[in-house]
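Shown here is one chain on its own, the form predicted on its own, set out as structure tokens.
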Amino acid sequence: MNLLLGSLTIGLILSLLALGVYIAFRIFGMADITADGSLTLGGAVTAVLLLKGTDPVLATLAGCLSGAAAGMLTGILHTRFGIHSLLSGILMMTALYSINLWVMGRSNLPLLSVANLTDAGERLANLMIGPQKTMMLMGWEVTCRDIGILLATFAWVCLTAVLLFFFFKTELGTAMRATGDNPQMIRALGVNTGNMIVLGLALSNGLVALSGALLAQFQGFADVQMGIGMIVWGVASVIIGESLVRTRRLGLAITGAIMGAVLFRLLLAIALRFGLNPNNLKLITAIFVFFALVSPALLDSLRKRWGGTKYA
């Protein structure tokens, strides 16, 4: 159970990378790859930030603009020197790479004997369940911590999923849903969409970031690898979401990003429960990201086989 409730915070908090990924992905019809360098440089500028004594909001707050700073000059590189945003998103990455060994100073950074966010997890499940250390759930025997920890990261991913809502709910956000709907258009209307992009971007690497800040707290150690591989996390998190959901509807959308994000968590959960060799995990990871990709047609094209013999 306690494998559970770990699979589970990490799928929430790996949900905001996948919303990052969305807003890049899906709204503006790009892979942007700073998302492999902005999620490690989200927690190891937390994990610095944490080690010299910053309250935790504001090191988490710190990480979560240094990656949409990394995001922003992504946009910088493909909308003002016109590089392509693929490999835009390649620059900056590899660069963030050493920028990552700079602000660290090494390659691993420990937060175990440090005060962060999930202390403040610990807190909330002294005050609705009590000072005790554990209890029983469904039957298993877990810590009152990780519940704690569990329950302020889902609030702390439903709020940020709120308001990311009404945020493209907004003149602003519309105009930047409107730019990769139809850039023509809303440049016909006086709109910038090069600054939108940027601005886009931004907000993208930002909640990378932020997943990254959160990440670094929740495992206890911040690395200059951890975030090698997560750009294909967050698409297929999306990618799983939109079969869930059926539909790109802005809120559904969002939604079916989390949702995705926590049940790809939980399938490789399932798959290192049952034995799967964690030198596999990257391998096993793509092959899901495959399935992702390809169920959606292959079910239609079933489903319209189906119904052709049905009628026929």
Given for the second form:
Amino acid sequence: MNLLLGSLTIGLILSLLALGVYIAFRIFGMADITADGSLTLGGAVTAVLLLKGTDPVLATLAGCLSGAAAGMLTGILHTRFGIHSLLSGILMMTALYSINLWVMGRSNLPLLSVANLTDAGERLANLMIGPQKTMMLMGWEVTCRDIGILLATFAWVCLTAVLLFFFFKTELGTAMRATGDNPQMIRALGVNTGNMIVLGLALSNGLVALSGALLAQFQGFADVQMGIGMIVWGVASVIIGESLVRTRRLGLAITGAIMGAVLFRLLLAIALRFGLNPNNLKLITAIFVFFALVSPALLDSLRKRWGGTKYA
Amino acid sequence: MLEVIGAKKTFNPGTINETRALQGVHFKLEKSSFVIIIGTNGSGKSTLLNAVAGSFFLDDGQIRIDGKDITRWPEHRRAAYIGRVFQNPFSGTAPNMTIEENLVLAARRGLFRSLLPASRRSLVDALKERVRTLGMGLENRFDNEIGTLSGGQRQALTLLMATWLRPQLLLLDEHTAALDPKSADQVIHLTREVVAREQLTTLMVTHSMWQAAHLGDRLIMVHRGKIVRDYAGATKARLRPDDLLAQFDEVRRTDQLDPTAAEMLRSRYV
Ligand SMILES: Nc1ncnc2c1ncn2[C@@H]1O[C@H](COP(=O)(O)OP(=O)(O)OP(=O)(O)O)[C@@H](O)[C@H]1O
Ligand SMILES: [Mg+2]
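Can I have the other form now, the form predicted in complex with its partner chain, not the form predicted on its own?
Following is the full complex, with the preceding chain placed first.
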């Protein structure tokens, strides 16, 4: 049960990553690999500030903003200097590796001894269920702390999703979506598409870094490697989400990305529990994303071959 | 209203693909004039419209709107003054966004885009009212993605979007060329209506001699990046499609004459 709670919480934390990747990948059609670096950056900045005794909320916010700045730089490389979007992301990710080491001072920072946002989760649980340490949930004994953290994360993810949904319905947000959909059209309607991309990548990487900041606090350490492969993870979540909700419409797509991230994490937890070697994790993820990416086309061709001309 | 002064543009200069698309174009539009542009394929009509809209910068020359020098303005800044409909029906709308979202985007052409909701009730109602006048039943499909519409429906909407906020200048680049005859007629009808109602200053490129003869109050013929004919007033009003075809032939004949004349001069003087 504790394993399930932990997986759910991490899944929810990583759903913020999925939302960030959704913005770059689905709104702008870019695979923005900056995410690998900005997730670590968010964790690193937050960890360092927490160790210096900064208020956890402020430290988390700073982590999020540092990621936004990284995304903004990627956007500037791409739009102002005309570097291909993939290459801009790679440049930024590479630079961030050194920057993260520099921020942290070494490759791993333990956070178990400092006050952080997980304590707030515990306080929340105590507020709701009283001062006891453990409680019964469906026949299992679980710590109130875990429940509190899970609920707080869930609430925060919901709030972020709702804010994001309404943002993409504002005048600015719709212009941003149109930039990804048809840049020529939206330029003719007076929008500076370069600025939209810079802003969008800032938003995207801000969410990714927030995810990293929360992850570091939840798992109790920040590590310079924690972001590696996270872009693939995010893409996997987005694609699983799309196959769950079967539409690219905004509201459902956002919900789908969150569900995808949680489901993906649960599946991996189960696989690990049944003896999957953790060293193979990234390989399995990559293979999985490969099949998820090609399966719509694959299914279509199979349907054509065996399903007759029903769809023709 | 619009002044184009000595506009020059060469694509891929210094390479084997060098194209001198505009070679010193010079003209001036009066306010509320409706100008038709004709010319053969590759003569530089689209390049001229794109230069005015700011898709690229001129190599030489100047563009002014209402006396303001906009030569170095980026495209999105000029959009405050200019409404556009493209040849390709896919170019003027965002296919994965709904009709409503596309329309409300256009309702803020050239204006600041805030964090207020884009779809406000009063605006959407007013847009629906206008879309109803297209007579296509699209007012009941505001939630549909615009990618599901036909080319004619999209062009009609793009025209509506380009003119919802009255533009100082309307640019139409063969906006009916991709449509079947019936849809083309419909869009031309709408064009006539909105240009007359709003007294729009309009530049319209077309390959249809019928449209060239029957629309507009001035006609410009472009050839090899230059203006070679310019008819206005009563002369324009008298032009028939056959006259225009005759003009094309004449321009082509002088064209053939030029290389021979050059050859003759060279043999005599070199
Ligand atoms: N972006 C570009 N890059 C390179 N060459 C270009 C570009 N745009 C136009 N050209 C070239 O400039 C010349 C003029 O093209 P333009 O599109 O203006 O012709 P047009 O009069 O609109 O022709 P059509 O009737 O076929 O639309 C052509 O030779 C074309 O190949
Ligand atoms: Mg053209």
